[in-house]
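Next up is one chain by itself, shown in structure tokens, the form predicted on its own.
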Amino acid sequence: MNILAIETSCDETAASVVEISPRSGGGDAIRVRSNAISSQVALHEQYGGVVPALAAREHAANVGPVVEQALRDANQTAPVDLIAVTRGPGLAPALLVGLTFARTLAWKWSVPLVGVDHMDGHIHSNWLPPSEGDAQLPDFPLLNLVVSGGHTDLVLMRDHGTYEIIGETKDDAVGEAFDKVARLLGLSYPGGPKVSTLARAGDPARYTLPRPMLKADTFDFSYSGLKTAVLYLIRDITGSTRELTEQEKADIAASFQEAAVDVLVQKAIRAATQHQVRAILLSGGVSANTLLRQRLDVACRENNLQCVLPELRYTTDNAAMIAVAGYFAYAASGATPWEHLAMDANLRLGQNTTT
């Protein structure tokens, strides 16, 4: 089956061609046949953030040259087998866009059209194959760390679309928290990656701050407070009367990367040994982060579990990991007549229905 998907919940303009067919062992076969995408990170950078309307404007204009790109890429000369498109969460004027170009798709070709989480879509990325070999995933259950700028979640997945949120944000997300020090530190957009590379510079261990939630008895998530604190920490150290050294800076980022990192890698083995996993899952565009990475891999070798890292390329958004998951949601709950689709900004992840 060879599966066109389209991503635009954002400010990535994307488009992928995915064939993918069962093995007569068992299991996927997938292969990534193309993967087209279109940033807008340099037109957003100058607003500090990304503005829904100017996202939505450039979706519009590049859509169109994207999908034609990924079907060009692809060598894709007849209509596809099926249509994937992301239908939520994410900024309402920017899905829309992307939604309206697959129905019209899914009409002009007669080709079944599914609907599909964006965030199903990052999990779904951990089975996007590697550059050489196949994704090697063991069996169900598994526990999803979907970390990003708006999700930070521990999911217990028994099967392709079957999860149980056992743990989430009551506040800001880690990318959110990200973001909002690299302001405090004078970083431009997008701030995660940069706080994440000043952050090598810097001294971990130069400055205390608090690990909000790790000893709470549940898997629930703060970072507000940790934020907070890092404003503190800045006053404290410049009070009125100069700004930030360089080193203080790194100090800083690399003390808030630390602590940020610690609650997330306790937390996922904390909630994979007590559910019974086998591996831990990590998502999201917070899931290029290289020290969470590491520290991830080298708790879960330590306490016997597989840890799966998604490819680089597919950390951030993409349209690849929609085909992906867009694939399973059909085997399981097959097309969605293309003027029934809707989109849901706020869309959580288990209750994707298709109106």
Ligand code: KG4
Second form
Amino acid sequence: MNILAIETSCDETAASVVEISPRSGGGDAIRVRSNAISSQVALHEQYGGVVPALAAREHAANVGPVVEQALRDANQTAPVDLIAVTRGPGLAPALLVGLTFARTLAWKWSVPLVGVDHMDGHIHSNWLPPSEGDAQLPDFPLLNLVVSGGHTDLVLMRDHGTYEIIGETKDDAVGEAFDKVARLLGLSYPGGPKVSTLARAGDPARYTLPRPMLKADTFDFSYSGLKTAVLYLIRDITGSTRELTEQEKADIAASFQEAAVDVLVQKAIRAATQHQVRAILLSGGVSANTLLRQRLDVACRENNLQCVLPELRYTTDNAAMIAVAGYFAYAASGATPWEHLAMDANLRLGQNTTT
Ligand code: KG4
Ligand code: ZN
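Output the form predicted in complex with the ligand next; the form predicted on its own has already been displayed.
Then the entire complex follows, led off by the chain already shown.
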């Protein structure tokens, strides 16, 4: 079947056509026929973060053209078989734009509609095929390490859509910590990728930073203390009387990244071992981080675990991942009557029950 997916939860307006069909020998053949994205980064950069009302205005202006582009790129002239749309979590005014557009299209074309959890989408970015061949996914159960601007979750996945959150952040998400440390270092939004680039020129052993909750007897995380430790470190170095040198900035970025990644990897490995899971899947915007990808891969090998990493182009917000999550949600529970499809800005993984 051909699925049109629409994603407007934050600062990317995205639409994608994905073709998915069950294979006779089991599994599903997944082909991304188009993946259109209009980014608002340049707009929000001047405000130092995403402004929800501005995001909604941009989504409203862009969602029509982006959907048209996705259909054109895919040469999709007939109505699709299913429309999948992100219903949460995210920014309420932004989510409403995509949801309203999708509902209207489903009504106009008389095609089934399914509401998708954005984080379920990120998890399913791992099912999107690489340039050559298919994604190689092990059997369930799987452990997901979901790391984004709003989430730092360890999630046991027993099947598509069947989730148990076994660990989550008690305060800031890891992506949020990257963004806040970026601001402390004078880097503009979105800071995560910039901290990671800066860290390449730095010495990760120069400054010792805390590994919050590493030894705690839970799989929960905490990143606000690490960010505060960076703030105090900067004050200690400069005495609030001078600017940081470029080398100091790079060393702070590297030391912070080292601490942030260390906790994620060690906790994920411990959770996989304790829950007797054989593979760890990484997802969410922070899954673009090179050090995290390398460290998780090495740690998995050392512990006889399989490590699954999403293709880099699918790590940030996109609609192809929403199409895949929508396909499995539809296969499990059917369509959502369009008049029942409601936005939920605080939707929690495993609670997407609108059908
Ligand atoms: O999934 P995403 O695009 O949006 C949310 O759903 O939150 O994630 C965005 C987050 C931001 O905090 C951004 O700074 C972070 O992912 N991020 C990174 C990298 N690329 C994006 N953090 C660290 N290293 C990166 N390379
Ligand atoms: Zn996201």
